[in-house]
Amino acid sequence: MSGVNDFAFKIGTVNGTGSASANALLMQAIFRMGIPVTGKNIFPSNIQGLPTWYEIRVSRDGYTGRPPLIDLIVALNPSTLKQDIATVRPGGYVLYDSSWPLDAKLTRPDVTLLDVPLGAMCREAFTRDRDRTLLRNIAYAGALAALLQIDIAVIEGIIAEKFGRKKALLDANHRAVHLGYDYARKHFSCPLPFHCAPMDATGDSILMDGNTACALGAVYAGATVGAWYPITPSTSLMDAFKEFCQEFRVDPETGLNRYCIIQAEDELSAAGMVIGAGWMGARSFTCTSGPGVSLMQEFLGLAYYAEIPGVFINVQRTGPATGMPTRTQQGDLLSMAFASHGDTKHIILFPANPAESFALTVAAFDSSERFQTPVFVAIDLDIGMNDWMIPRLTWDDGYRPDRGKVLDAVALEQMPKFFRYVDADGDGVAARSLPGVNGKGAYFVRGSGHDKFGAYTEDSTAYREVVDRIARKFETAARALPAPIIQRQDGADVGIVCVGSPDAPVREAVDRLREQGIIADVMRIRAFPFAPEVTEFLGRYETVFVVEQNRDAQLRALLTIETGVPRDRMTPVLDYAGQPVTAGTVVAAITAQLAGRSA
């Protein structure tokens, strides 16, 4: 039931009319209050003028998954009146912009409409009408600070903050609040039964989407390169990682940068600038989507093949082909994992939230030198785009890159002879040299048939030497990425595995079915291949239940590919639709599936 601190709303409004400052506003005041909060964007592909959303969830208990229900519904868009007002749970409430008369028809006998004039308050109070327009958006905020009880010092603050040095944009924006607030005031009860109060859960936290940590989790591990062709969801990463190479990575005595950041005639070139930065010893990276890797495949198994290290972000969208540019999906497991013909195999990282987005990215460059191969960062546009609290990101004073086999010149004068593809440690990875270091490190990157000496050869016994060793590197590297996050409970017979995003409402959804008397153990992967803990998971269950968003269950295929569990031991969760996925849908899937059973 809402109440105190355990709510959601959510604003519908038209793309293009500068509702994202009022929306950043609120949940930049719930968070100062103290107050675990949450908010996700719904918006279209195109510039201007399609129907965008933003939800606001508010969660005592720290729930971060998309709001089962919700309680409030700010309507401002009237092409989906209908829709919006259909969106509010039995008892919840719509605010509309009363300056123009509701249509009887949308009306619903179970919810309580708010009508607060906001354009004509506007239209009144500014002359200009590109203010008109967009200071709406701050009148509603102000109505929304009134009923919902969000601390008008702490909103008027946040405005002096962004507007301090803008007299005229900062008395238009107090202004405009104070209209949509007083209103409220006068002609409601306020506040609503659910509403804020003042907690102490956000001190040592931040609020952060996932773009901006990976960018800065690049600039934490020390990449110097970016090189990247622009595409949604992914764009904003590099745009961030320049903002941070701006700050931190111009010679404080020259002047000169000591970056660099080209953006790429397509995504096959990007891929290339990558895997040449690697191989001259830069840390380098690209960002892009589920269309960007398709285009990439070529240079990704050339990498694998030459063992080149460099690291490729995927802020995966909904496809297929162009598919639905702003929609979130996990639709490129099975891309990622065997990108380019051949037997490859590439090394994948799955962050649950930002946090990790920034941890996992740090561990991506380590994971790339060390092993010498691609690595893939696999977040999605829920992590990427959406506003997340996450714990308060530390600097760790004793980190240092881990450069893997890398030999210096000293090491290099001292061998008898430097052959590129030879196994001294037999774990499969061999050392290498860099561009420039001593002469003796001298060889040819091919990505044609070659033997463990780096000569090109078609000999069948060499060629099997060399991809046998390949696959032997990656039975190391399962051991050594980061583990499973195993959350165990006393009595459980149920198994359920994830990957990314869906942790936050797999973990509500856990508590949720434990209320109903199922008792359920989870499994978030964070890395492929798989460590050995995989395997035992999944054989302690008979009912295993495996979560993601994509349609043809891919985590699942690649789990019976890896593991040998039969497919049919695993009970798929799929939600494709490009929405994030909530706690209600698995705990309605689990459900019916376990009663089917026991029928």
Contents of the next structure:
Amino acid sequence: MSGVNDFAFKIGTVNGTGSASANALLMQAIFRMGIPVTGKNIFPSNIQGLPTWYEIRVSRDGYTGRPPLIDLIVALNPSTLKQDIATVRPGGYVLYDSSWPLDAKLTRPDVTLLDVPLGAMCREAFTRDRDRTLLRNIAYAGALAALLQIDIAVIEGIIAEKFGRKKALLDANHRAVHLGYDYARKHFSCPLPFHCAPMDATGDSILMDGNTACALGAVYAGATVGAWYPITPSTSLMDAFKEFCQEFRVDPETGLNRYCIIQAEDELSAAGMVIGAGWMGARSFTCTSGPGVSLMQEFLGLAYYAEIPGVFINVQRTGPATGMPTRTQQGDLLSMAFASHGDTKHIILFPANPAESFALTVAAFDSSERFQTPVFVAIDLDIGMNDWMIPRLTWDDGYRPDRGKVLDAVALEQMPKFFRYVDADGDGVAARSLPGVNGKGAYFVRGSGHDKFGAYTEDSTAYREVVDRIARKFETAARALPAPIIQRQDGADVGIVCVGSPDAPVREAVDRLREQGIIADVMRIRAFPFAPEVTEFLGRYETVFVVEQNRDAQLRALLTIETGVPRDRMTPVLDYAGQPVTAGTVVAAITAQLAGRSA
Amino acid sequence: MSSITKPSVRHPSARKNHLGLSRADYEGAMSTLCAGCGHDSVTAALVQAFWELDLPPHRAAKMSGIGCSSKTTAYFMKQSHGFNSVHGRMPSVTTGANAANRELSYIGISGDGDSLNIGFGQLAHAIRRNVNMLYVIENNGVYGLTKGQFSAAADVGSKSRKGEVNEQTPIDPVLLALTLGATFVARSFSGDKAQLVPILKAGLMHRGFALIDVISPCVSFNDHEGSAKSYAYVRSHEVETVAADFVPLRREIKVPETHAEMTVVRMHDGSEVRLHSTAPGYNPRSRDTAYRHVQACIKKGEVATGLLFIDDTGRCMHDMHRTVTTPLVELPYEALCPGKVAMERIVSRYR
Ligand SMILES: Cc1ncc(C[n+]2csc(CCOP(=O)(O)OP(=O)(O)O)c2C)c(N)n1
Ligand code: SF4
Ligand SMILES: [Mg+2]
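Next, give the form predicted in complex with the partner chain, keeping in mind that what was shown is the form predicted alone.
The next block holds the full complex; its first chain is the one shown before.
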């Protein structure tokens, strides 16, 4: 159970009161002590006044999934006190603000109360109302530092970096940390049984969220046009892209931008802009979430059929409709895979964490140009907006973008005649020309029926020739896209399949299942259409579990459609109510299923 | 969109422009529109205008949505790239294309349904962004391609072929463009090539969004009595306020002497548009004047045509975005990737 460097705590506050920076401070300090740590922000779709939580998991084994149990809660939101106290495991701790009396009915006999008069101390120490509110957060961070043995020198170092020469702020923050720290040391026996002890396990890591990583991927891939319409949880992605561009993409001589970010009037328009720029030969992308993907459908079909590249990053949130905008889900698998009317299919890449968000965003631009088709990068709110501990990102200066088959002026001049959709190489990919390059490359892009020469057609044979060739192109793509990551063990008789963020809890679950004598192999799929290894894996095990975060087992449906493996050979493990799935949920579902079968 | 390849008949005597191209080189596939459709006349004017402008075909991009009007991009400049996108969404595709390559000439052709119904939002926002493009609405007051339903440009009281009467107020693209801050606003008539050609030329050379509303009768569904978009109606109710001459940079400039008031507008490449005001005091640089004039004509049941407003000082999308002058598509990858050393610096901030 919980112990040194193996525990979790949660902070319940009201949003808009400035607790985010205190929580980040705690997490960063633990990280700098060399201890693996993860944070999950559970926030409302609201600007001010609603409950918000932050969960920090300290795991010497490096588990990054959502914590199985909460050992300590900092319960500062009067409206959620009852529920917050209820979330602590038996034998856990509740830190509350004792400036006000605590309703005795809310307490539990099996938890220890830690009363810290945070508000009162801050009222006394600071004069401005704003300081009193904001610094109360820093004060609880100080109390936690004492209770959990988080190195106070590291905390002070981070505060010093943050406020630098702003002396007044620096002093106030120091003072606030010590209010909590000193109070806890004086009144409680510190540290608690579970606490931090320095390790050396994070030196090669960073803390980054997936939206930032995707944005960095777009910068490094050489994307120049970003078109978007703001939507949670994708907004910070384009914000980050802009910040990186302002740093790295401004011409030093003229001060002019080597990028163009357009805030469109809606997602239809954003998709149109991405496609227009992709047609011109720029690397272009958008970021959005489910409602935006719905609006982009018609354009996605056009880009599929007219064969135009573009990268569509979907930071999934809980649907349907507006759903729960600040909660996570993997609910758009089917709507991405077959977006738009008619026979369509779209490449989807599935990063499982921010490190892969970076790498697969770069890969998405390459795949999109190579296969001349829109490519989705599908992450979710959990990956996109939470800070994950990931290996330091690196870059190989030898990388060159894969522009695919693009004919330059010389190549076009040498051709007797250029036809847009002729499959010269037999791989389903026809060479394209870019506008403005050479008169011989001119052709007419159309979403209406066309033959392989690019001319309008209503002829069945000519129509079929093109759509069948596009189907072949996707077969080529399936073999070339990032392969699934398969983790095997000796004697495994159970297979587990997942995509994206459930990877971390699934791998943790595999370790725990092994302790119970269940040996499972894991396949994490990284791309759609599926590689041949996917079908092969599914055929290996009598029992296959498909773990995903939606109600209708969409991944299983896709696997059924695409691999021919019968649906009922795959048992869904579903967690879809908006929170990241935990290892415990996966273990429980699998053990229950297996027990039911042997009974 | 259907099109038939036109046999390319070459007349050895055909006059060549400065690029050595004949007018036939600016033509496209054979039109499949109804005989007498106004849109074909607009196509002919476009061919004439671009030939006269010495526009290199491969440096132009023809953009359209869906509709009979949107089909017409196939019927001119066959040596240009064309993009027949989706219904009402041509502005966004053009915006993205222009963002990527600011040096091509963008020619957008749309219909009244495409622009004022399904694509109303995209048109409005392309105007606001001042995307550098020529935007022609071939306006017939109906949906031609889906057989004659009213569009948002249909006048109150106009009758459909089936006898229904439109009671909803029309959207006038000229008033819309004036209101939204468009920097080039004109109206013409498909049957008036003498007026239309110079306006098209000026519109293409304008740096920013140039909206030209061209009344273009639909002979199949809206060229009957009672339609304000019929040939007969427009011919008898047209009020030309401002006639335009477009004088390219390299041509000799002859000053026309017939008009009393003249405004010369210099385009960004140094060529000129000369606007001859037929109404005394009409100032084509005043948005207010244009607005008042167009509304006064509407009240009288007349159609204001000509180049109604021009502002050659407006900031286009790239000015507002402070984009580099080199087209983004031409930037080498080395100028875009921060590289390995920068990556080390970046990740050190996430410790
Ligand atoms: C999303 C969508 N809805 C409906 C249509 C059917 N449609 C094609 S053209 C058109 C109207 C075109 O009217 P307009 O733009 O005025 O062009 P015109 O044919 O009159 O030149 C419609 C409704 C379509 N192509 N796409
Ligand atoms: S239906 Fe009307 S708009 Fe369409 S081609 Fe015929 S005349 Fe022209
Ligand atoms: Mg119409």
